[in-house]
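Next up: a single chain in structure tokens, the form predicted alone.
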Amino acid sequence: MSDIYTYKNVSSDVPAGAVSPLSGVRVVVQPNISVRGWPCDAGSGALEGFVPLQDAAVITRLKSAGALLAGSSRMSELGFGLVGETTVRALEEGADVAVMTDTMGEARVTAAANGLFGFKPSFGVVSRFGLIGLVPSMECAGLVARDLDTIVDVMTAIAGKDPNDPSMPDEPAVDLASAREGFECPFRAGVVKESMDLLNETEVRSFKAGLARMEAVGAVIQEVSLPGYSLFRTVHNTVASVEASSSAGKYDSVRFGHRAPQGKNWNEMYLASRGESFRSLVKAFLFQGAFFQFEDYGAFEDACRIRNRLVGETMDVFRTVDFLVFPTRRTGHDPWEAASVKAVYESFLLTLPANVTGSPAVQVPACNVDGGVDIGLQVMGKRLDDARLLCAASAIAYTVPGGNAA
């Protein structure tokens, strides 16, 4: 087995020769998305040996649409960050699209670092049933692909109501059909001033080149302000660590996972097994959450209140613009090498707002400037405005000045 994959196999529920919306599309998934009969350890010793008996809702819908499941890539432990992630290498081996959890911006940052498209849908648009989650209120199934059309095709297949997922809001389903229609320009895009303050000179030049590309297809760029922007990191870190600590509490090493040989009773076995099952990065994150749960619960409550305020501030800005636009990543931070919780968060500062607010966001490859690197162009829309956002992203990516397709 290649070190790229946890498991590799090509399978589909559609008979050979049948034509379906995703016929022939090869999909690689992370091993925290349940596929019946496939190992599903979520990159953690806490789930060692776990094999699901049922497909996740996303997998069921992919198979029904004719997609070929090419394998499960290796992933960071429980989906926290990108350390050990091999999604892009799987795409290089021939997969057309990858399904990976986007908790902090993992799908978008992965795409930006490799000149690909990445998409995080609105929270509640895609079922989380069968997803081994870590941060239930912020994570969702993200997509990474070489072209935007594939992302639209896959989203059309996997989006929609699911009675098995109680976390899905009771709201009208998102109609993705309009994502294939032409976009009416001009549209208004707001550049968040506070995000620009995080960039160095080279990154600013690269980002402005991406903005020029937007203006060339009819976007009206204006500067906007999110006064609470610096709090997205604190809110995400506090809320996510508490949710992660709670979510990971169920891994007891009894039915599956690593079990420590020592221990005079079940409680000692449980504590020793958990201590050995989680690696240091995730363990530090869980310790943070446990602290807020049991020693400073007021800080968690404050973070939840501030999160609500940030959602309100973001919606206020959307009254003046159609979309918000950010760079996707910074050059001085490598999420694949992050060795601490602080380093992980430094790598995702520009993508956290979409996860905190539940908004859709799409990463569009921008362009290199003066031999520099592509830091990406991240466009964020209002929650449940996924179709319109994808349509705008297509206009940015595939239209050249003069209105012709690229």
Contents of the next structure:
Amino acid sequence: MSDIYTYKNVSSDVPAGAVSPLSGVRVVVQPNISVRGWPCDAGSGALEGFVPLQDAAVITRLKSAGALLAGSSRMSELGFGLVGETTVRALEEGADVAVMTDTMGEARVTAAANGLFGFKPSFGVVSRFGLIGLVPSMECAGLVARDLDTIVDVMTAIAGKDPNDPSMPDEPAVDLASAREGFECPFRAGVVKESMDLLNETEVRSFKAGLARMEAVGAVIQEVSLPGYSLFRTVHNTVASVEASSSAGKYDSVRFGHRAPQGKNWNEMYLASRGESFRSLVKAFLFQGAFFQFEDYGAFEDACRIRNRLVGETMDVFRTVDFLVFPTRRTGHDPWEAASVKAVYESFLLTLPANVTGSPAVQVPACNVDGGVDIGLQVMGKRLDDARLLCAASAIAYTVPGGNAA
Amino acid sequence: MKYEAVIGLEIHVQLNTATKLFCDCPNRPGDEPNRNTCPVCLWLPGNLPHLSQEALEKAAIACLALNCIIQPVSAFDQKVYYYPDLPKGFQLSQHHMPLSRNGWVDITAEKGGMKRLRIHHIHMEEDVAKLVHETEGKTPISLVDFNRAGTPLIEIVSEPDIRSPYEAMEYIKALRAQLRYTGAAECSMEQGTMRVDANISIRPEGTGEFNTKVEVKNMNSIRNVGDAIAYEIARQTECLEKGEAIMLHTRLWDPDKRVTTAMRGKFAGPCVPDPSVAKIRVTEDWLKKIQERLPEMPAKKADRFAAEYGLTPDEALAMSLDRDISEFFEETAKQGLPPRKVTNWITTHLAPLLKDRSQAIGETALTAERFARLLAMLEKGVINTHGAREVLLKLLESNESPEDLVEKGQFRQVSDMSELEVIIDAIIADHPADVEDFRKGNEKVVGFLMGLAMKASKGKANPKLLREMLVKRLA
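Having seen the form predicted alone, please provide the structure of the form predicted in complex with its partner chain.
Following is the full complex, with the preceding chain placed first.
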């Protein structure tokens, strides 16, 4: 074990000879993505010693595309927030791309804080089979890399219907090949007026610099309104905590996970084991979810209803613009330091709308820069519009000096 | 004050699908423990449930057989509770949006006539694992068998229309008959493929109020359901008469002591919509196909049997209650035999034989075609009832033709008057006192002498002819 890796792959399971689409691409994953035979504890004592019997769909596809699995990095407990995350260090040490769960913007914010590209695909485009998740309706496999081409290559390998994930809707496949074609300009990019209220002066200046760069590529920037924008946070927080509380019920410490030695009966053993397994941040989140489940179910139902409305409002906006643009991260809200549920939400305020609505979103570095601080440019597309979104991101990135190569 | 009971039943029925509800493991809970398992039904992290089409279809057929309305949209929820038989902490069940609603079954009321008992809804859910408690050793241990985990169930929730243990038992029997007809479920309380929980409250007779109810579990036969309810009604009545309040709680039926005892409250949590199992949207085409698969149900079949075959209402009901029997009856009758004679033979000879052997018709070697040939020989007088019965026993076990069996077993009826004459001569010679008795007017003697004569013929004498000849000789 190292500071960076929870498991480092020493074997080479790359098929020799044949040149495959991802030959030579070194991939680091988080230990909540099942790799057969690798310890997969999702950063939690609740999964201590758990070794999956099967590869996640993403892993199967990466392997068959010829990628080299470098190992699994350290992650925050059950993928909630970014505390203790070592993905970027693995990338610095030679990995080409990282697969990390994006539940509220983790992949995009990680990329933005380190001058990298980050991508969260549309919900339902990449199989969740083998992902040991916490919030099934919000999370998906996100990607972080130094260049967009790698992201497009990896997406091409991992996207598409998987019979092991019946929650993927029956929809036409996203045509990622078209992401490599040139982009027809101009495109219309919307700035959500309600989102501007969140930004401080520096952030506004950075964002405006980014918008100017986009206009230079031929983007038409226009202001749009998402009346429910301020509700994204509450909706995410309420729904995600309830789903987390329900789905984390499976950690009973009987077949895997840390098991407390004390307890007169199974009930006491459960309580003691869970009490010792989860750390305080996740515990607080699970408590909150349990509160809604048991004491205020109506609030959860309201949140689900509002979520549907927000999805509808977002779809409506995409009738007038091709994409929505936002900064990716906020200054002064460091997710690696976020020690409370509130602080975690503060640091992902700009990214979580894509998770609530299941939309694809890409983070482009070196655009929203002011005084040397890069807060990241986030472009969000209509659900299933992943290919066009990646295409537009390339167009923007090529205008930035060094923007598509690191 | 006179009280009346208000009873609602929640009945879990295991569907007899080939696989489990959300994976391809065999639906055979009785196999060697933990043999029929995979990461999905072991509920290991990272796995996703995949709804079985067969289970959905069988559940829908069962709903239709109970006159329920299939809902255009239904969905699975995570029913949260923590117990070692459910290591993932929630059970997938349709809490908010059940598969069907508003059904009913008819029963014969206690005082005669028909009573319709309503069904509130039917939903699908997965079964939990089975705990095996070993208390023999130094340290008692509990083992978990996942063969049952994830097998498909439907839960049938009645309206509180039931008023007595009798009605509860009739309701269960009616449900069972309907469900077995569809072929979607075995419904055996003894084998655990049907489990009944009863909610019981009492109120002053004739009032419309609903009082605090008590749930009773752990009955393993229909009889026990009736007994447990009767016990619970008496217990609650006594409480009220002593001025004690009824508390909302769950009780377990003890089949040995024949009492209910309070159990520690099981933690019952909320239900959250499951984000991974897709919603079920029923299309008209699909529903039509399911409806076409629903067989002609007993009530309708009984009407048709009465009309087409001239059976009495009781006979028609008896011939239609069990699907195998009904099909066997109809096939036999179609071979040109008098339908009422077929009915009579099924009810008085075949059914008791099957019951003795605890077999269904399909499990024996008997076919309708061979049964019909046997009855035809009986009709023509080739064999008598005694002979036919002997051959029927053999037909259950062998594939030989009934004709061969008659010849081999020498069951052919003796109608040769000279042969019978010899038998009668011998009997009369051996029983002069009885013959004297008859001549003094005791006609009962004929029966006694007939018995002896039949026995002497090894059961093969044509009884009608024998009696005629005997009476003539005695006179």
